[in-house]
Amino acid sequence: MATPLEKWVEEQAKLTKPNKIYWCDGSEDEARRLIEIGMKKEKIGDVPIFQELNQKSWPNAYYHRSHPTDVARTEHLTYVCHPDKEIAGPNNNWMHPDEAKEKMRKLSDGCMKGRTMYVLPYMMGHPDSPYAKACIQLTDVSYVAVSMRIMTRMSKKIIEKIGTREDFVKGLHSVGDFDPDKRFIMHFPDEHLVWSIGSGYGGNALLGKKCFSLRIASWLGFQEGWLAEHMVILGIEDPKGNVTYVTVALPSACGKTNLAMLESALPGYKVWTLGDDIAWLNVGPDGRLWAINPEAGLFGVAPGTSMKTNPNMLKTLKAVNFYPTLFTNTGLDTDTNEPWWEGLDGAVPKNLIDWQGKSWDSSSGSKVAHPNSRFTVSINNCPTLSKEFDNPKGVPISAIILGGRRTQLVPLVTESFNWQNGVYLGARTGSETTAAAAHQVGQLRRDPMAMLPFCGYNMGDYFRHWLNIGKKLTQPPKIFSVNWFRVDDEGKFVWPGFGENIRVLKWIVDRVHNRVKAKQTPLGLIPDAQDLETGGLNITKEKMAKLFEINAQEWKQELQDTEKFLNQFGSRTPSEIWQEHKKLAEQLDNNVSEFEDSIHYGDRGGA
């Protein structure tokens, strides 16, 4: 008798009409076969899915060029289909589930004709973790099958784990004909189902990633009492060998991967990598917050990645491993058959083709690599991988760090006064947009906890959920804000960033362990000058002051914009958030001169 899983696969096959169905087992031999199929049999237009790269310089590496209209997450075509529009909230595009399914059935009818349907059984999280979830994705392209093997724990044992259960996570994906007008990514949270057509790009097609691990999982977490977050997980080891675990929320292309694999500029300090993108946070039996990384790979932005910015990433990409490494939409050096992107070390090669396969020269004014070009690589290649990565329990979190890209306004680092104040800090977080999403670069948008594109339900309820999680914790993590991106009057970054960010992480760890005091401002607590390690930095006192400058008038404008954002959620915005907002607004209104006098960097005072 067929299991619920087998019946579901059969039903989707009747709709999509593939030539054949192949059940993946996640083995190394299978990965090699899928690569071969992608090089010899499957194409996008007349371009093979995979091209082998220089195996001496880039072991087990392959190149993929996506359809030119299909290079980023398409948020305007991404829907969250709760039965009630209010549950989806103004932060999501909404369509009624019945209407969405009718639309997707029409688009998916026969969409896999002439192709193979790959059945991908995978686990998000370690199979032995009580926090992990068993999933199935169907797809009709080898690129997605190989990518999902890198990014998740794929194995035929997952089929046994699902057994006769009906509540497994389901994903149906087809590239269709890549028509942007027929491209949709639909989420059905109550059914644990994602249905995607028309795109082969990572965030739209690797359904275990943003689609399930954040949009569906955030709804599951809301119902089950945990958090699915767009966060790095890392361990910070001090000179005595003590490791403090933290999570960091940053919008895409704001340095998450660089931070997750940071090479410390401070002697005696090390950073251990547990994840570069997603954290599932559960209240442990000890009352602490515990984090697992549901993924098993790294899906990073290529441009700007170099031995200077992220040496550990370069080592990861060049490591010899039985998992393939994929490069998508970078340029290619035709002399050496190697990937190339802006910011990579060394001279610009003489003979390059760009991400669309066209001959490139420096006078063209165009980029060789697409700004959102990517690499997909196993986290097991990473030289800084934490020994706790595969711990089914996860790691205990002592600090949550929230940030964004702000060229002005926001200080380098601020500690919230308490959990409630920290949730407000996260709720008002804004960031200047990047190329990781399909909209204009450089615009400011609110992006609470870096989750605006990924929260699978009303964000007002999401803030309430965060507040409720805090009430369950007997040892809540401290919550911090960071901003590496302030610029001076000439538009140059004031803070050196990259490996020097360990200096900020050190202060955060010192605060967690009560080793240093901090100075109070209406925004939160900032470092005393002597407690932020700046020895050896080529940065003046004036520039350090710029990093912590708080302009009351600019902040009053910021709060007006924040209020407009929070008002979208009506009565669902918790009263506690408005309390914190009111407190800050009152201090800005009533104590402007006192406020401005209090924030000169280096003044004494503490908490």
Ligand code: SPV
Given for the second form:
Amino acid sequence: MATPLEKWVEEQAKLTKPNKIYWCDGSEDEARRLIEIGMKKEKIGDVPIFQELNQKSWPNAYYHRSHPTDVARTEHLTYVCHPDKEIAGPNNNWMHPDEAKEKMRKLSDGCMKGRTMYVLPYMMGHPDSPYAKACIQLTDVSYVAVSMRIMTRMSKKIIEKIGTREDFVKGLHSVGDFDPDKRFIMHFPDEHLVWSIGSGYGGNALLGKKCFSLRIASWLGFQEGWLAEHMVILGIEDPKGNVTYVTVALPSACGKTNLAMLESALPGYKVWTLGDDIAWLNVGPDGRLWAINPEAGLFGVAPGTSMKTNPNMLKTLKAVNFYPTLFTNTGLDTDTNEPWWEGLDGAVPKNLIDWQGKSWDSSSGSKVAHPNSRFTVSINNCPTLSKEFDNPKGVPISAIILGGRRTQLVPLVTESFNWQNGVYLGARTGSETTAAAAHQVGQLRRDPMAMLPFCGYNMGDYFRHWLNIGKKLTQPPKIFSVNWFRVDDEGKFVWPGFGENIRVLKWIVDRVHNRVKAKQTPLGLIPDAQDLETGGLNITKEKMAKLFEINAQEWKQELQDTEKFLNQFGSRTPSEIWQEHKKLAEQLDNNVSEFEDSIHYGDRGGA
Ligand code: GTP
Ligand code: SPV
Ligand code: MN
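So that was the form predicted alone. Now I'd like the form predicted in complex with this ligand, please.
And the full complex, kicking off with our chain again.
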């Protein structure tokens, strides 16, 4: 008798009509065979799926060039198909599940003709974790099969784990003919099903990642009392050897991967990596919040990655442990057969081809690497991997840090007054858009908890859910906001960022353990000047003041924009959120003298 899993695979094959069905076992041998197939047989146009890179300088590394229209997430083609539109909310594109399935059935009919259907059994989370989920993805391209082996815990054992169960997580993926007009990423939350066609790009195609572990998992979390979040998990070790665990939500291409493996600029401090993109958060029996990373790999932005900005990532990429490492849409040095991107160490190579395979010359004014070019590498290669990474229980979280990319307005760091105020802080967070999704870059939009593109249900209900989680926590983490991206009049970043961000993390840890006091502003608490370690930093007092400047007029505009955003959710926006909003608006009106204090940051240090 066929199991529900076997039946499901058979049904999808009947629809998509592949030449062959291949069940993956997740082994290294198999990954080698898939890479071979990708180098010799499978192609996008004339371009082979994989190209071997210089194995001496980049061990186990392979290059992939995507279809030129398929380089980022496509939020406008991404739908969350709850039976009721209100449940999806104004933050999601919606289609009725029946209509969406009909559409997808038509597009998928025969879409795998001439190709192999790969059956990928994988786990999101450690197999022994009570929070982990057993999943199956079907795909018709070796790039996605190999990427999923890097990004998840893929193993044939998952098939046994699923056994005769019907409630496994399902993903049906086909690159189709890459036609952007026939590209859709459809979510059916109640069936734990993601159906994606027309794209081979990360978040559109690696269905365990954003599609399941955020959009669908956030909906499961809403129903079951936990949170699925777009967050880094890291441990901060202080000079005494104590480790404080925190999570950090920053929108796409706003610094999570960099922060997750930060090389500390402060002696005695060390960051331990647990995750760089997704956290599942559960209320433990001890009343603390516990985090696991459902993923097992890193899908990181290449441009800007160097020994100076992120040495631990370069070490990860050059490690020889886990086979293989992939580079997608970077440039190529044709003399050395090495990947190259803007910001990489060393001189610009003489002979480069760009991410589209065209020979590049500095006068062309175009980028060598696509701004959203990426690498895919196992987290097991990471030299700063925490020894708790495989702990099925996860780690207890002492602080939640929420942020965005704001060239103006938002201070370097603030601490919220309490959980409710922190949820409001998250709800009002805005960020300037990046190349991680196909849209205009640099546009300010609200991106609450960095979840705008990933919350699989009505965001008004999501805020309510956050408030409810807070009520269940007897030891709630403190909630902070950060912004590394404020610029000066010349457009240069004021804060040095990267390894220096440890200075802000240190203050946060000090606050968590009540080691320092803080200064009150309408936005929240900010460091007393002497408590933010700036020794050895080449930064003037004026610049530090700039980082904490609060401009009441500009903040009032910001609150208007926030109000417009929150109003979209009607009565679903919790009254507690409006209470906090009113409080902040009043404070900005009345307490100008009080927050004058923060404008003159540093002058009253020690008071
Ligand atoms: P996703 O994978 O899309 O979710 O992105 P992410 O949040 O992990 O962002 P990532 O760490 O890959 O950084 C994105 C870009 O921001 C890169 O080009 C980095 O070099 C840059 N960046 C990261 N941290 C900092 C920082 O502290 N300061 C500045 N100025 N830039 C940073
Ligand atoms: C992001 O865009 O937030 C990413 C890359 O982490 S993707 O997997 O495409 O979502
Ligand atoms: Mn991300």
